[in-house]
Amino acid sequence: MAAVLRCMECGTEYPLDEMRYRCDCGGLLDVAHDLPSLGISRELFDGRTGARGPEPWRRSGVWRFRELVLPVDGDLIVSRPEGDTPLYRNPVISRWVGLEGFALKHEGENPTGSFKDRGMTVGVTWARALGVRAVACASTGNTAASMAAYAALAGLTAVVFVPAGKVALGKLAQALAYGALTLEVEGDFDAAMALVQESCRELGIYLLNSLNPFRIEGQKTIVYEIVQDLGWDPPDWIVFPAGNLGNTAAFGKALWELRELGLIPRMPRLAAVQAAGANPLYRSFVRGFSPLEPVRAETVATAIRIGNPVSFPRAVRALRWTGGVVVEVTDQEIMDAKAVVDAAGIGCEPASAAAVAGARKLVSGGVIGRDERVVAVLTGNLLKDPEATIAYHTGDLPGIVPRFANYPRRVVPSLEAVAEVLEEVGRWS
């Protein structure tokens, strides 16, 4: 294989094929492609850009790049398909954030909604090429729908560890519809990440956060697409929501490996956007990028409610990599931007919209140029968490002030009732 598997610490190699998370000295593994040998080129893989087959994965925006993704063969790849997702541009969005350049790469049109069926699909595709029975992670809820769901596909039984009563419906739903067996943990997501890697170690199950190393091989595409689709022409920046850090630590890799390939004359710079209330790595930043120190996390928005990221170390090392910066927002700046976005027709959950209040955050501190160019990542669809939509548009979010309130209004069933309300709102001439 044109691969192996690397230690980002000291250095030592391992074959693909030997099933392990860790260095034996404790650094995390890279997925090492040699990459002089692949042959690589724009027109490669702008020659697959809307291919079509029987098999889904030659319509997958993950597998077009397949080269710098996974060396397996076609037969074994679980696909739905994933990826090749929209770039939107919006007037009253960019004129909010205060950028002209302003653009939205919506994973969130992914098959279960959210940016992490581009990691399932290489994770759960190697899975199936190790041969293993079982799959398992610890999820704040994404991780567990997406899993499960490649899990189904590929016939193989998925074990989920969610903090009990803390992860939204609509992506608990997905996870009990494609079949998980759900564990409701006890704690938070850092108690569901401890436990599920002592599962995993003590009964042979693999594990698919995103500590596994396939995992982020299939979230670079997400970086390889947004430069495809603005010709090959980087922006100046790439901003993010940062939980977790498996993004982060994609979105690096990625920019190096097609610096390296000649694909892109210069590599944009990483703003990886924080929660205030789960801010472990914003922390880092501000200290010089001192040591990790794991915090209490808590914010609306639950898919980056994470206070022990597992990817620090490769995080940190993509945001030198690219002069990168980390900024946090507050839970009223995360919905203030959803209902922009939304309102736009375009629609995200909390954590995707973090990226958009980092940016706005960002520009107004004069840290991104107003004539600079930016892609913010939106990581996953209106719909995971409906409850925290209604409940900021009617008012029963705590400590949240509505300042873009929706709220429904009851009428009575007369058309007189609804030409005054309609009258009311300044919607009706």
Ligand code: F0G
Second form
Amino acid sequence: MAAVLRCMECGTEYPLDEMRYRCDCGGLLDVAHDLPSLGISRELFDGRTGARGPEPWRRSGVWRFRELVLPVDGDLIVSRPEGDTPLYRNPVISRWVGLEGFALKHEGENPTGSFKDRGMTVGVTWARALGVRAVACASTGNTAASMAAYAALAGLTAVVFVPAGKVALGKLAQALAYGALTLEVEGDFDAAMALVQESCRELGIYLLNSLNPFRIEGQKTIVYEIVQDLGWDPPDWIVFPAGNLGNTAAFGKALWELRELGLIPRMPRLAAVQAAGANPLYRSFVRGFSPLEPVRAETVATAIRIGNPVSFPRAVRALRWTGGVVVEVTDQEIMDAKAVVDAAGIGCEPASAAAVAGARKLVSGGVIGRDERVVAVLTGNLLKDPEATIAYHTGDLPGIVPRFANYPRRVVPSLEAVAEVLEEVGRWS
Ligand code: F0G
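Mind pulling up the form predicted together with the named molecule next to the form predicted on its own we just looked at?
Entire complex below, previous chain first.
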């Protein structure tokens, strides 16, 4: 059997190349691979690590796992290449979180600065295979930046729908620079998400939000890579920020597949972290996975400022499969965690720091044991959101106490002025 699209609710199957995002019953679709027929092994993937060659995709941490991602001809692949991101360990961050076995998978070190490139290389490659001319997405910024870049590489028209005034500067700059038609929707992300779905349906544009099952296939490789980075000995927990819930969905599917294939002996538990002001999944979780009740979202972490997540059912499935948990963190906790990650010389955007804040909270609450091995996913680069970083350090973020502030000191051009500041700060000699 070749790969098909399969409804997660009723199991109805559709051909892979049918252009649809939902089943007739309304359920979300999975790309279902015929796992036993794929003939894959740890050695196959290990053998491809560090591969070189003229085609960029051979170096990609997404296409390394191509049998589990998308059966497609290599000539069609649009790749920067993406993935193959570092797994950092840092004693200062580990101590702050309260775990010795703590590592950070830095997805902000992807080509456009976020994990979205992993889904987008697959989504845009598939758009090409289908022969579409235009692609669209709603976005809090990173999906827009990534889609704009990959669409430009593939020669496709890109249309991005972003919430007006709520997109971090680096992301907006990327969307414009990569040439996407950028629509600033007068409303929040959830309004933009509803509008892009209607627009794609009515205007015949290919939708590249994570509703699209091919995006999920690319994002699964974050988990494949983490497990491979650890020599196929999975961590006890994978902790990550959760907004529209594409990653939650992708991580669950990846782990389920790895276990079905016998590539891992046991499943890590997933810990999805939400901002307290944008927490519909958390609210559902604490009520034993009650039905989704959308919220009006507000948080400093604009990437996850989402109140009505489209992948909610797949996320619940992922958390059930893995014995997962959901935790919420305040904006203060997010910005403190960001300051700690940044000052370690690693750096990330606010939403990514939510993962670190969430890990710390789960450790202090006793959910994660201090001797457990935990990988947190940093989803986006420090440079994505310079306004939030500077506003934190200068004390200009409303409601946030800058506990780890490092504000700039203005000096007249004289040695005395420099010496005076050094004396005042007292961190020298
Ligand atoms: N972290 C960052 C940096 C993000 O940009 C996003 C989502 C998430 C976490 C949450 O991931 O949606 O899979 O639960 N950004 C989307 C966007 C919504 O439009 O760029 P999720």
